[in-house]
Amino acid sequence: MTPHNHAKPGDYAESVLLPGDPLRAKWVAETFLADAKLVNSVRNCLGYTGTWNGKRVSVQATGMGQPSLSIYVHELINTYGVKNLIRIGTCGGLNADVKVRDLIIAQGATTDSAIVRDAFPGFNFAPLADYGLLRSSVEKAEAAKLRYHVGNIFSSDIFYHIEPGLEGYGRLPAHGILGVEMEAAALYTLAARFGVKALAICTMTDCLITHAELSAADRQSSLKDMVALALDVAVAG
């Protein structure tokens, strides 16, 4: 147990869906899970395992932005023993290529946050997806036939910059940057750091570019599609 996890030991298992949003833990929960079991709920939080395709898996809420997903996934690999951790989510179009419903594979995650480069003094740290979950993915979202991008995305510290529109991201658009959200490269560097293996996956929503924007049904049914990728992945080891 810790301050943010009561869980206990053997809760998890070594496979980890996580949304930022308890609800949409919730949600993954009671709609794709067998025997789904409530493992933690501190602070509201929810964390749940059950099984998919006959094999365990859990998914744990990590709440917005890299600080707090940095709690829970520094506790569930170094308390919790989990191993594969998954970052389902949603992202911001920075590509007029990636249409809403399409889904992100983060192939890396660059990021303006100090929780990256202050751990790396005197050095450009390049967090990076696991590369074997990361062809899992790609080879499950062809197989599906699902619409998908492999590339970079944008991990941002800031939801309102003070720049308008795509004017707060600078050059990172003609840098081949896909998309933007605030979780992948925290995620990506304590994979690192302590030996296990990450990936996020994220359905586009609405495009900076374009303002194309998804429905509420529509992005309801673009993200079944790219929780059951993940599950998919999680319990594919």
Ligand code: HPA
The other form holds:
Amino acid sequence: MTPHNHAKPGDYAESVLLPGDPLRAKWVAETFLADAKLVNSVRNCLGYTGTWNGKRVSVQATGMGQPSLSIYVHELINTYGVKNLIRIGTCGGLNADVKVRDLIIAQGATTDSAIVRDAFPGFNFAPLADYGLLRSSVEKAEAAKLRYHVGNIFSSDIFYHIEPGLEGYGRLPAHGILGVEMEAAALYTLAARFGVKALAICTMTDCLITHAELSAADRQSSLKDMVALALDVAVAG
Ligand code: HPA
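If the one shown is the form predicted on its own, what is the structure of the form predicted in complex with the ligand?
Okay, now the whole complex, with that chain kicking things off.
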């Protein structure tokens, strides 16, 4: 038990999917998992454990942004012994080759967040995905014929920039950054700190270059592809 999580020791599986939205955690549990049981509902930040293809797996919401994610992830690792953490999120597009509905498998996560910067005075740490989870997700995305990109994303602390449009992203798009979300860099940094494995997979839902947006119907089916992929990766190890 922690101030943010009333699950008991052993309530979480070794592998946990991490959506931001609590209702997405509920949807994943109800749509994909067999025998799903609610293990946490403190602050309505829902967590469930069930099985996928007969193997135990959990899903826990993190809330939005790196401070919120860091609380849940720190406790999943240090209180509940979680070993594999796979973020399933959405992101904005910062590269014209990435189309709405495409998956971005985040090899690295650049950030403006003090949560990462201030942990390494004098250095610029490079938050990276676990290579085994990354390779497994690429192989499975390939086999399922999903459209995907592998590369660097931007985990921002800011959704509403002061500058209009792409201006708030400075030189990042010109340095190969594929998309923007708000959680992966802190996840990768905590995984590195505590010696566990992490990966972030994002569906690109709104392109900041073309202003294309995913329709409501496509959003549901593309999220299904992403969740099935993440569950396959989660139980493979
Ligand atoms: N910015 C930050 N996070 C996001 C976005 C965005 O445009 N779209 C989906 N998650």
